[in-house]
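Shown next as structure tokens: one chain only, the form predicted alone.
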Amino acid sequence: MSQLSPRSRALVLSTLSVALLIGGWIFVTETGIANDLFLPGPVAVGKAFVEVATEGYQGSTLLEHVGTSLYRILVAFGFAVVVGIPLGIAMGASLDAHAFFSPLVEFYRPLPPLGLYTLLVMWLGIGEESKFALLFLAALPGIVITTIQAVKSIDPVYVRAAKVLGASWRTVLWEVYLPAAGPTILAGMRISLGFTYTVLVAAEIVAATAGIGWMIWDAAKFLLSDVVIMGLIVLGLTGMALDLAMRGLGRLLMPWTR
């Protein structure tokens, strides 16, 4: 393996880790170490995947569940990006803006999602608005804090040089702050998106009829472990796909980071 290229070596090791995980899963289920009721084998989970994909679960197909969850996540995350990046740049570049907004961001950032969700439901009802709001609030702090740190780490010489050359604030923003802070901001967006996924189940347990998080929650009430595990796998795969898409978008918009 030492003669392989770094990319090939990484691929082999990643494949090996997945194979070991699946092998261990098969071993504990086939030998009876794990109870099938709580940990069904890969074959049972595969059958659940086919059944939900073709016949649906509680009136919606797997594609509809995935589409509903992705719609909620992408809309909420998109709003968090639109609000969080400008806010983070302002807080990182201005001491006054940082002093004004920092207490608000730092106060609600550690609040537990379920505790926050109860208040959002009281304010916004049990419809989609409260779900979007919870996912938005889950995504926002990570983006804001990472953007602040990215902006503060920029060498001030670049900013002063741009201003001396007559650059306007808009030019400094687009030609100095965003290119220099972009890679770190993208890393924060990826972390924030992953945390938003962890809040998805909490957002979908109240008055929902579709969504991967809701499907997992509903199946768990009936001890349908195969559906629960299948839903978790689908949730993880869609999250990985979105992360890869964000990385590809970052390479496209910031080719200097390759």
Second form
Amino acid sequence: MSQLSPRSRALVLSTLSVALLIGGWIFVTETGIANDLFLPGPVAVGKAFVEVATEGYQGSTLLEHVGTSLYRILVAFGFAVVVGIPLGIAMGASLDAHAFFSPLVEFYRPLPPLGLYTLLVMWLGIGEESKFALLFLAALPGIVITTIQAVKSIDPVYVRAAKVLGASWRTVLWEVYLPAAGPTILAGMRISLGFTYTVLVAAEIVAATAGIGWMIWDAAKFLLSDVVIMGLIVLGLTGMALDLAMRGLGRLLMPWTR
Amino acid sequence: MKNTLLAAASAIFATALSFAPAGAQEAPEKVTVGYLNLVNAQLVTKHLGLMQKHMPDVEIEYIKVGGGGDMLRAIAADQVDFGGLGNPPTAIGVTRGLPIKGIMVLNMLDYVEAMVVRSDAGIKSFKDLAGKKLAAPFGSTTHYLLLQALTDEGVDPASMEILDLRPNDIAVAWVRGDIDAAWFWEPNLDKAVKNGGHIFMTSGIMASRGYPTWDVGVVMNEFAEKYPDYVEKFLAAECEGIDYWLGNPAETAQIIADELELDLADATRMMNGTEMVPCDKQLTAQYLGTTGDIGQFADTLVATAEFLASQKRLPKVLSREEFADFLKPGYLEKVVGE
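Moving from the form predicted alone, what structure would you give for the form predicted together with the partner chain?
Let's see the whole complex now, leading with the same chain.
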């Protein structure tokens, strides 16, 4: 492999890891080591995929389930970005803002989402609001904390120099803070989106009738493990696609990080 | 989805363990009883410590399980030795080949499970449900009865919004005013009745229309093979609980009130809404039947499975013989015979 370029070497290794996983899956299901109730084989999962994609699962097709979930995630994540980045910059740039907000953020951050969810349902009801709220709360801390770190790690000389040269607060924000902190903030957003994904099933347990997380939860109740595994694979792939899109967006907005 | 992984891991372990010679009749270290959060004589058995009395040398652990879906997962993950399941989860579990056997009737469901409607929502018949928001725990006895009743009344379920909520979430949503009707069970049912609702239909009425619903006590196959004596001890304890329930209604109501933290009046009503079947009667044709001649429970399972299959919740419908094979009245026959 030494004659391969680093890029194709990476491709070979990535393909290998996926092939090993699928190979292992085929092996344990074909040889009967795994009970097919708990781990159905790739063929059964593929069949479930085709069936749900064409006929649907309990009234919605796979595309509708994915669409519903992506809508929930993107709305909640969008709100978290709009709130989290300004909050993080404020907390990173001003000691007072940091002192004021950090107890709140630090307090709720480690709370388990399901524990929070019970309260959210009582306060906001069983509709979309409580789902958005849970996903929003899951997305927020990651963005805030990395933004604080990103802003704090900016060399204060840049800020002072800009101010000495007569830059307004707005100019400092757009020309110094955001460009310098951007790449770290983007990394934080990627981690945060991943975490929001992990809360999706929990958010769709209560009174949902569509969504990929609900589909997984409902299928698990009826022991339809082929649908469960198919749903998890789809969830994983859409998560990867979103992450890729976000990296692309980052390169577009911040060409200097290329 | 940790459960699925756990289940996969435990399945691998179970396969490995099954090669070990079955130790004949030594006592298990611990017996785990998963009991459903509803009103039946298992609460009496638990409260009076009857399980401990019948197996003094064994540690007993009780795990409260919210509903049939959770119980199926607990069984699939091998986290209980004994469990309880309503007829829909039983049909699901047996069809999917879960390693369990039905050994006793826990209870027949009367008005302890009921459909409550908001009194100011103007619901006089099933047709009035069109455009309303309903809730039921999907995959449970009440979800099954709700859809069965709608079918019988010729009302399209798609004309209303039916939400999947667990009983405690239904109570929360009801008090908030998020839903107009719900079919679920005590002790949470009462919270809806007391907050502007009234009973519209009960599971008992549906039973008289030919859709009986019940909960059956199940044992894990592996446990039953290893410790058949302890299956009988378990049944002896539960039968004593049932006899106590039937013979001492006043004390039983007090026990239910204590266990579920309810008023005595509420506990009494819930108790009366559940039918307990004496163990000897469980061996008649209306219930489990006998080893050679399995009773009507098998027919209910077939009907339930057919219904679930029409809902695409089950991939196939097993035959009556296959469902009859799940029911094992043999242990109870021994206990009653003694």
